[in-house]
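This document opens with one chain alone, in structure tokens, the form predicted on its own.
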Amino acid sequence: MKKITLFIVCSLIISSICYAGEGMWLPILLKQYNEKDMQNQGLKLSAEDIYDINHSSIKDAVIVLNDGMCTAEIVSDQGLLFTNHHCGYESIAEHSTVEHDYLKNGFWAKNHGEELPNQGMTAARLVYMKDVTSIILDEANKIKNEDVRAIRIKVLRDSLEKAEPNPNNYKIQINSFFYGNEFYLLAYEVFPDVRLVGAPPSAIGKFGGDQDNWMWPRHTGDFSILRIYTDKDGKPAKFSKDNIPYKPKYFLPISLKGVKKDDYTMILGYPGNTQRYLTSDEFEYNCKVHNPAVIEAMALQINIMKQDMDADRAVALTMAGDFASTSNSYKYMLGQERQLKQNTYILQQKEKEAKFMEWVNADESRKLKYGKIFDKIRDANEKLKTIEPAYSYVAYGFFGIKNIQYGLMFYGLHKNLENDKLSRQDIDSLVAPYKNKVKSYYEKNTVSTDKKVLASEIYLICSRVPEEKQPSILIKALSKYKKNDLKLAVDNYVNDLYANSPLLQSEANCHKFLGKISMKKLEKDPFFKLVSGMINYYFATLSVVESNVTQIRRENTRLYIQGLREWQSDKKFYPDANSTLRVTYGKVSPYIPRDAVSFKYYTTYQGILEKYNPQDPEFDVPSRQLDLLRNKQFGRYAENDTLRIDFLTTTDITGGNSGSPVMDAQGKLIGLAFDGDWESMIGDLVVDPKVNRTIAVDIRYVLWVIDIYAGAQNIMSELKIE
């Protein structure tokens, strides 16, 4: 999901750190930028204890899952990983059946042999990163033409990646930071064999469901357990029964001391995407134009999915991962919109930009370099408005549908078939991988729901976009049906697609169709016509404008950040999140979200009992858990005769940080980050220290579930608990 964009300067007063809590800091720069401040706030470690490429350090225990989907941490010398329940949710669902419903009942492997392989899941460890900015920019900055400059940078990046010594077959990539003002090379050790070890029932791991999502107070045990496997030599390897548990360079010890107000906390993780360095005009465009359209498109999908999932448990299991992802993004957008409308962030940003321009206009050379930044971005956004809401409906609604994403692969197949010199054997070889993808799609197929969702998104486009701006493929297709009832026409069209396209009829019919495939035969298929027609519409009509606007934004944002750093030369800036390892630190803290409302910094088991409602699946509680909690069987995980569940910190996180370790001043694990509060939905744009909070599950509740509730002593025996 793309996020709304904004940058707000923390303070017009020059300072070294904006405030405790804000910042997603690069670990390679901790010694230079943050060590002293972190230690002043309570850290008992050195920067080298956190990030060191010559010796084991905390960064070696922090894992990125699936190239940035989530974060996990190594907690044993046998490669055991803790992450969030919602990070493992799709894998848990894939392993679940109506007979063995691991989502509902939980899963606990009693030994290594019972651990379940997760197809397609990867776990990666950052080995090292290094600054290559000067190598790239010394040459790129000589080029005046932006298009030529961008091409040259890409060539330089590719060349440096290939030239990097790599005897261990690491994944090497160069990432851009500060919109192309800095570049770092990163090397990852990637493990493709990751197995499911344990997961609580969803009634624990997802307690509160969508109603409590992004809310506080929370009472969610949002965790699952994985394990990395390697070959017998300890090297990354694809799944094999002969693989062995990973022997890590470092794993996190676990603390049972708990947290109290103002305790130092620290998170290492892989935040996905923030955009805090853009302008007030972009902020307004997203708030008033783009976001409402995306929210509308998402709402259609989740309402249909929810109805069908509630009606059929088999459908619910099949769609669990897709629904969780879409509904999470939808509620996030709703929360962000609320914050945008209720607060004065746009006005604040305009005031900051005015101050910046005062500095720019005080010098002729600065005026020449930075004077037109805001005007150019404003003009670009006006151009982008000419393709809305069609752009948002198509890019985030239509192309986000499962059956359309399935259809996109046939567009790629068509491109491969354009070579008229292909033999039948060549074609069969091309088609073979697609047959496996077809099988995967039909294993997760929910025809009735998929049809409804597709029809709803087509209807949205045709009813809300002026006809002269609608996709020609839809105008032509719907012209065959009664025009006086658009909804009926769309429903009939989608029904006919499923009836007449072998690609949509069944796995068997699709395989039969592919067995005799040709370019012309594919072009006649009605479903392929829809997919290719919408792709052509997007690239011919929408992406031309969007890509031009993106280029203008990127160029001018790069200059804006360069100017900001020149203007506030004594300030330490951190780059936007981009799924690379970051460090954030702050305090355990309550907060006051609005007048006369105050929240504590932790919750207890009593909240679970208070919310318990057997008539509501989002607040149902397993009978065993009820008995244990009511009888206060807390074991060694109690504090003052209660069991704490979740807590709050001021650390700065976003999507991708899910599952990140929350550590104390000694670097011991005290919790798992899993969410932000409702008021911090604006956090990808601007951090508000008064209300921006990370929600973490207390590690003692995690251990209580594993130990007391599940009795998984094989897992407990691996952990180093202090």
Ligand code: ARG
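What we label the rigid core is the largest C-alpha set whose atoms superpose within 1.5 Å from one form to the other. Positions refer to the first chain, counted from 1. This is a predicted model, so every value here is computed, not measured. Compared with the form predicted in complex with arginine:
Comparing the forms between the two forms on their rigid core, the Cα displacement of S134 stays under 2 Å. Remark: with the core as the superposition reference, the CA shift of E353 between the two forms stays below 2 Å.
G515 is among the residues whose C-alpha shifts by 2 Å or more between the two forms once the rigid core is aligned.
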Second form
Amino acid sequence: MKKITLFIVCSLIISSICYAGEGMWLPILLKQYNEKDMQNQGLKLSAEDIYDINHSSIKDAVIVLNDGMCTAEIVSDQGLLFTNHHCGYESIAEHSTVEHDYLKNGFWAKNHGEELPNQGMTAARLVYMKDVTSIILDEANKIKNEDVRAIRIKVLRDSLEKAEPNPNNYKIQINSFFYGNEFYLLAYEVFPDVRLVGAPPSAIGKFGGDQDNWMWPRHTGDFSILRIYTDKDGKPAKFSKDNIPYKPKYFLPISLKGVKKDDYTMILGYPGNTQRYLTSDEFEYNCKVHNPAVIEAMALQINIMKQDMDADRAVALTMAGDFASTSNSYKYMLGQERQLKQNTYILQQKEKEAKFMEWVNADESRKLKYGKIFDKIRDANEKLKTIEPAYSYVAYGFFGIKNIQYGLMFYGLHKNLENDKLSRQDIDSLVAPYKNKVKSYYEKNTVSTDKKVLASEIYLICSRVPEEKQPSILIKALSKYKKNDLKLAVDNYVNDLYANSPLLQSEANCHKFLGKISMKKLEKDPFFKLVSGMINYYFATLSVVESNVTQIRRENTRLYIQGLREWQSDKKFYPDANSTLRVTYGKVSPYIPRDAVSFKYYTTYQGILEKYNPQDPEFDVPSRQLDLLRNKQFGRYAENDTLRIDFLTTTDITGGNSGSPVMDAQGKLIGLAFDGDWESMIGDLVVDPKVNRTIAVDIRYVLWVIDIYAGAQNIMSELKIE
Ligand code: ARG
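Given the form predicted on its own above, produce the structure of the same protein in the form predicted in complex with arginine.
Everything in the complex follows now, all chains and molecules, and the chain you saw is the first one.
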């Protein structure tokens, strides 16, 4: 492996970067790979200013929230964090009630005492990373059998993680890059006390809602403010009243200079998942088989949730987080599907594969090594097709429902009860922790919505999957009902399920049932029967996925990338996103979305006034904001008598990057990344530099909201504005 790394380093000298903007680069390789290019494009800093493990550097100000949910950046010497509104959304919803509706009205803590602890939220800082590729691959490459190889790698990873000296109690983790071609060990300092400091009303933080989501031109103030707390010694600690604001190693200064076309910009953050090394067959499989099924299953859920949320604000608050994330993924799938159907990307990939194969076939040893990659992936896809669309309906529809996730815990309980030597006392202590979980399920009252979603997902499976491939539990359950009207049969079945299973009747009945539980009793419960039957079905189909996707990918994608790097030896490659820290850089840039249309690279307050529609909750504007904007009260955040809202850059980001700092050539904060554009929804699979854009909120709009709209001077006074 070392050879390949060296080989790439040499090739750099003669190579130029693939496309301006494309690339999620590893911070540890910035010096070798990117520094020169970044400086040529305008960077005024060195690679060490960005990533250094011996001195504080920009990376110390970049935080990952909840192991990869989002990115945040430290902006004060008291551990203040900026991230997106949609990253704080779930926490803001949890702190909200109909009386104190922070989601609707915003929230601004006036002092540290008013900051609200976010249950379960963590913030982590990457302390260092190191290359452990050769230690792992020197051993693994001796093994021919793929399964044995995978097990050996797992054992090696575990033992290296354990062996890492760790006096500071960091979280140590080894990640695979390039599908097992490289491995890095990463050490994180994880802070479990993260509090909510401020959030604008959703009418600012989520302005444009689902209609504008994933699209440009955009006018969203997508930010919220958090703070990390530590114990008195500055060490990570669970929530305690005695905890103090974190003293960071580094925090980002803020620039009010704004952006011009072609300005250098860069982003550090935690992109979650890309698949930039898919073969044309995998593209086709996604386009024709997988995506349509997922879209169908998600649409059912979203439509039912939306109806119930519109009817009742308390229900809306309870389901806000789940709904926002499902509808965000749903629109993402729709956008990607739209572009996949245009076919151009599939054709491009086919051409690339043909050229790659020409190179492979020109040499016997290459033929032996890489000659069958695409055939094998194609065969695997054919096998996968045999379990679709049922697999996607079950995995993304059925198991996505709250009540089914609740049901899964009884499956876990059943496993614990399997030991027939358990005394009543043993059983009671086994059951005790479940009582709290039952309580929180019934507290989050989404039961009536879940019931409707469950019926519609079961109907989808039974009406669209040929009977011989349907889960046997559904066939059996529905056989008791008249089949001539399937819809009615499913509704009756689900109604009976709720009437007859104490687990679904009420919290009190569930507790009573758990009080006298035994394995036999649980097995007789109709809801448990449904959940366990579906799990068995899922595992059976999953084994097809495992053997074809996981295994074929593990082997052939690893080989494909190895071959690509050998073939295009003058090109620099970056690994797919995997929720580890990456650097991307590019420039501020407009784009042409389609024939005869041209988009500017920034939006202004005027667009908010144009989109304003009090009849549509997604485009309503708070009256205070309307007054301030109409009277042009822009303060020091104005540029040429206007207030800029959002802007575009060519940087390469994806989910997980949300909230990432957008920095200028000096590393000063100029915006927060929060979205991508509709014309590049396929960007996680392939980047088209002509249209691939990051959408960021201009830091001047963020500060305008904090300072002028909310008057939160306590927050303003912490920031370093240059
Ligand atoms: N599409 C954005 C992302 O996935 C999230 C935007 C949230 N806003 C919204 N209106 N749903 O990063």
